[in-house]
Structure formats: structure tokens, C-alpha cells
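The chain below stands alone and is given in C-alpha cells; this is the form predicted on its own.
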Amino acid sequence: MATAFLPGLFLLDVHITFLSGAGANEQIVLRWVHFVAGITWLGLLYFFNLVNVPAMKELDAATRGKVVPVLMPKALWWFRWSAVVTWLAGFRYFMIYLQTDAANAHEPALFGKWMGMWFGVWVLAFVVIYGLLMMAQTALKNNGYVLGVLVAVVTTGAAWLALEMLSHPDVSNRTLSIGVGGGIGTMMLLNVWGLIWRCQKKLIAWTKANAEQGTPMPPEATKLARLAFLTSRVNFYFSFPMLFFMATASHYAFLAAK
């Protein structure tokens, strides 16, 4: 352990101790990046849902043409990586407490165990979402609405086989929490760059080639757009159950397997 103290903060008697272990160095470095970058990502997807989206439906395409070029290639590739930077800062976390976990059950071959568990119920999710979100034009007819039900259902239905899988006595909850959360985080970061990108950087385009160009916009712009857009909103809705785990982890101990 080093300890330091500041003489310009002998008035509060402050002393500062600085752990000395490589572990718990690296998981002050993971978590702060993993703020810092969380909060880029999500601080992008609350404004393109609740600023940027509004804003586009109340100018006229002239002025689409001439924002969006120019907006939306910056917007979108803090917002892909630092969705990337979220990830892989949160991934690494939820490893090391995978691997205590299987430590302290005295059975280290749990960890690649829970480990592919996980991320495969998770990866499975997302195929049926992407699935439900192709459909959501056809099949489902648009309707947002039960687009929102179906998904809540393909992801209650994932965080319980998820629990279901990593319940062990020597499981803790701050990983069970993580558990969830990081597990819709990561349908969130697919969602991104399986689907929302992918849309996005086509309109781009298509958008700056009309401006420029007069270049009719295709006709599967609409659908695309459409697509994109239920893909943020889904994302957007993720959120607040992905950060209410992520709270629960440290803060909130109600999850215990038998």
C-alpha cells in the first residue's frame, strides 16, 4: 500500500491511499473507462431520440440535405465506438468477477462454462430481435407497439435463462446483475452495428447525393429509415433496464441463487 498526503488539503486532514495490487488497478481503470464511455455512447442515443429525431421531422428536405451529411457521420462514429469502448471496458469486468466466482466455488472450468452460457443466450436474443425487427414492417404491420411487446418478452425470457444458467451458491450478485445488464448492453452494441449503422451510413449517402446531385432517393430509403429508427427506439427503451442492473451490481444486492 502508498500513501500520500496533500499539504494543500491539511485544513480537511485528507489522506490519500492508493492500492498497490495490479487487480484492483486494472478495475478502476476498467470502470472509468467504461463511465466515460458509456455515457458518450448513451448521451448519443438520447439525443438522436429525443432531440435529433423531432428536430429532422420539422425541416424541409433542403435543409435535411445540408444537416445531415454533416451531423450524422460525426454523431454516429462516436456513437459506434464508444458502444465499442463501452463493451469490451464492461465485457473485461464482468470476466474478473466471472472468474472469482469460479475461484471461490473451487471449480475454476465453471468460468469458460458461464461464459459461453451467457454469451450465447444473449447472441440468440438479439438473431430473434433482429428477426422481429425485419418483421416489423410486414408482419407485423408496423405496429410498434407489439414490436415493444415481443421484444420485452425475448429479453425477460433471456435475463431469466440467463440467471437460470449462472445460478450457483457461490455466484455473486453483482455478476448475476451484470449478468443482465451487460447482456442487453451487448444486444444494444449489435443492434448498432448489425443494424442501425448499417441503415444509417445507405441514408447518408442517399441523402447527401440528392442534396448535391438531385439524385432521386430510393425506394427502400423509407424502409430503411423506418428500420433505423425502431432499432434506436429499441435501444433507447434498453436502457434504463441495462442501467438499472448495472446499478443493482454494487448497490442493490436482491439477486441470490439457491
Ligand code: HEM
Given for the second form:
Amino acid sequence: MATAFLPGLFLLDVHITFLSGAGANEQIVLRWVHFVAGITWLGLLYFFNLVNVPAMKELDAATRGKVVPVLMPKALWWFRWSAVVTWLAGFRYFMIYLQTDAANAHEPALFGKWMGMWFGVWVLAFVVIYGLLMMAQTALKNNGYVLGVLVAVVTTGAAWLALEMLSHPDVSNRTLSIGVGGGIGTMMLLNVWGLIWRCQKKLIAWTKANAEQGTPMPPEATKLARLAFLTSRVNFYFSFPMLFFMATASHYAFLAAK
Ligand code: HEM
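Form predicted on its own already given; the form predicted together with the ligand follows:
First the chain shown before, then all remaining chains and molecules of the complex.
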């Protein structure tokens, strides 16, 4: 461990020793970037769900027509790109964990197998949930509770599959935890770009045209607004188990292969 004694800090009764080695320094940079981007993403997700939705209901159409085209493009820009940065930093971090566990198992080839299966399980779960969201306003009779239960069943099934596929004596609690939490985070990212942003982009343009030129809102606007709302709500509830597993990774070793 290299020691660095910074002359300028003679005044400080603390020894500052930056860790040596690319691995340790890469991980702290990844964790830092992951935190900052993750706080930005979740902060905006909670703003949309807890503040923006109820506030917009209280505004009259004319005021909404002024506020939405100004507020939402900025908020959604930071929302969708912080989601990408959070995911990239987290995914790279997760790769390090899988590579380390595969090396500990003396089977480096396991890394590709585990990564492929993990990705497959969570993308498949996203596709099923995408289908449920698309039929929420028809087959599910617009009942958010029924949708919630079905999404919870699919997510629990995917978490079980991911843990089963990663269950190896050399796979650590932190990898198993992120195997679930990172998977939920991956579905949240796909919901942001695959549904929320695509709906909101149209709704903002229609609201702007309506406010500025008096162009009537198209009939599908209500359906898209409901779809964006339901998807954002799903992400809101996903954030709680996702953060639980982010925290258990290094602080609560409760997962291990039998
Ligand atoms: C909204 C999305 C996410 C948020 C807000 C988030 C937040 C966090 C937080 C706060 C930690 C630190 C835990 C701690 O040090 O105690 C963490 C750790 C971590 N996250 Fe995420 N995360 C998100 C998504 C993801 C995704 C999608 C992945 C992977 C694909 C991921 C991979 C990781 C990894 C590998 C760690 C390090 C675990 C450890 O050893 O402590 N995260 N995340």
C-alpha cells in the first residue's frame, strides 16, 4: 500500500493514504459516479411521483400548457441520462464482481455464462412487464392494483431465476445481491427509455402545440399519459427492493449458494 504524505496537510492529524492499484481506484470512482447519478435519477423519479403528478392535477389547463413545455424537457433530460450513467457505472461494477467470483472458482469462462444468463432473465422480465403495462388499460381494466400484483409476481420470479443461475459456491453475497438489485435497476432503465420517455416526448409536444396554437390534444393523449404514469409508478415501487439489495451487497451478507 503506497503512502502519500501531502506536505501541505502537515496541519491535519490524519494520514491520507490513497490506495494503490487500478482496481481499488476504479471501484471508488465507479461507486462515486454511481451514487451521484443514482441520487439524481431517483430524486427526479420521486419528484415526478410524489410532487409533479399531484401538483399538475391542481393546475388549470392554461397554466399546465405553460409549465409542462418548460419544466418537463429539462427534468426528463436529467432523468433519462442520469439513469444511463447510473446503469453504466453499476454494470461495470457488477462485471468486476462476476469476474472476481469466476476467478475464485478457477473457471473464468463462468463470467460470460453468468453475465449472459443474468441479462437474459432481466430483459425477459422487462418484456413481460412491458406487455402487462401495454394491456393495463384494456385487459386489466385499468386496475393499478392488479397490475402491481402481476408485476410483483414477474419480478419475484425473475429474482428467483437470477439467484438460481448465479448459485455457485464461489459466488459472493455482493454478487447475488446485485444480481437481484441490479436486475431491477436494469428493468427501471428500460422502462425509462422504452416507455416513459417515448410517451412524455409526445405529450410535451402535444401540450406545447395546444398551448401555443390551440391544436386540440389527440385522443390517444389520455392513454399515453396513463401509460407513462403507470410505468413511473412501477419504477417508484421497484426503487425500494432495488435499493435494499444495493445496500445488502456490502453490508448484510444474507445470501450464499447452498
Ligand atoms: C436507480 C438505480 C440505482 C441506484 C439508485 C443505485 C444505488 C446504489 C447505492 C446507493 C449503492 C451503494 C451501496 C453501499 O455502498 O452501501 C450501490 C451499490 C452498487 N450498485 Fe447500485 N444502484 C442502482 C442501480 C444499479 C444497477 C442497475 C447496477 C448493476 C447493473 C448496480 C450495481 C451496483 C453495484 C455493483 C454496487 C456495489 C455494491 C457494493 O459492493 O456495495 N446498481 N448502488
